[in-house]
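There is one chain below, alone, in structure tokens, taken in the form predicted on its own.
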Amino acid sequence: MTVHIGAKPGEIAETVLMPGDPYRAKWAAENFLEDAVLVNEVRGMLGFTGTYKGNRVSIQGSGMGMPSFSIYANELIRDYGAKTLIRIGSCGGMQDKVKIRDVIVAMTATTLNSPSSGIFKELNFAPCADWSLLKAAVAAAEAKNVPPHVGGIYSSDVFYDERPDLNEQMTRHGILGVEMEAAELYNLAARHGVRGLAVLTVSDHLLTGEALPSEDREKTFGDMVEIALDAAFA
């Protein structure tokens, strides 16, 4: 047990998906997993352990941003020792031909600030995704019919953004798409030797304004669960 996450020794898997959301987490465990087993519900952030196919995994939310992902990934690779950590979450398009419910594979996750900034310093560190756990998550998808973006995306440390001009410089150098966690999540695995990987659904657009709508939200959502368990176990 940790200061924020209440699992007892053994109750989380090696393999841990992370979703921003508790209640994402909970309607994944419940659709995907089998036997899955309430383990921690300190603060609300709901995690779940159970079995894919045989395997275990758990489902372990992370809040929003940065600061919180950087707590759960923290006390999840240090204290229950998870060695292989992907992020399934929602983020917003940022080049035309990303479109709404398009599916995204993280190759790199460029960031202007971070919890392990202050590791780095003067050093623009360059995080990004492990290789096997990326090139299985563009197989996983290609077989479901489900061709993704590969490629780079932005991860921001504020959601009501008020630079424009930055955002215009992400889309004018090719990032995918933007969301909040992803780029930590690659800093701390390459920094305890884990596996991390972000496979992301586009839930709203940038550029063009738009954004889908809650109720269709589950099955596209459900794509991007079964691509991310596919890749841990391939």
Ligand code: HPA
Contents of the next structure:
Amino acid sequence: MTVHIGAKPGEIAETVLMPGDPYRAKWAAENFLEDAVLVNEVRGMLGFTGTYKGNRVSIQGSGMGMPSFSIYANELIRDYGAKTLIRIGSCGGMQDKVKIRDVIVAMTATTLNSPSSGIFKELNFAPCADWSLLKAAVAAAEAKNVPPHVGGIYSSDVFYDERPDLNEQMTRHGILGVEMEAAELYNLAARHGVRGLAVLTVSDHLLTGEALPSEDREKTFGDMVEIALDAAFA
Ligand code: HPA
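Right, the form predicted on its own is done, so what does the form predicted together with hypoxanthine (HPA) look like?
All chains and molecules follow, beginning with the one already shown.
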């Protein structure tokens, strides 16, 4: 047990998928894992462990934003021995070529600030994905006929952003989408020598104002779960 995770030692797998929403963790565990059991419900941040094609895997909610994500990822890595962490989540599209429902595999994650900024101080560390996972996720997506966008994303600290000029700069620099967690995953993965990747689906669009109707979200979310699982065990 840790401060925020109630699982007993050994109850969490070395491979962990991390959606922001704890109910997405439940939905993914029920629909994609065999023999899934609830291993955490502290603060309602549900976590499950089961198997996928015979491989042991956990799905643990992270909450929204880098501070919340960082708490769960730190405890999973430091206390439960997680070695592969894949964020599965939604993002806002930032390029015309990126459409609603598209999948993005995040090569890098730009931030203004993250829980790791205090360590890096004046350094602009470049948080990047694990290459083996990135390559495997692209192959898994292509095999499902879901060709992904691969490139940089923006991990923001604010959903209700009062600085739209930052989004404009991101779009101008080719950033594919905005979400709120991946940069801290990549920082922690680098620090602890584990594998990190973010696979995202575009749920809304900053340039067009479109948003994915909620009844459509399960199908696109399901593709993303399978891409993450196939990449983890490639
Ligand atoms: N901003 C930040 N995070 C997000 C967004 C967004 O527009 N959409 C999904 N996650």
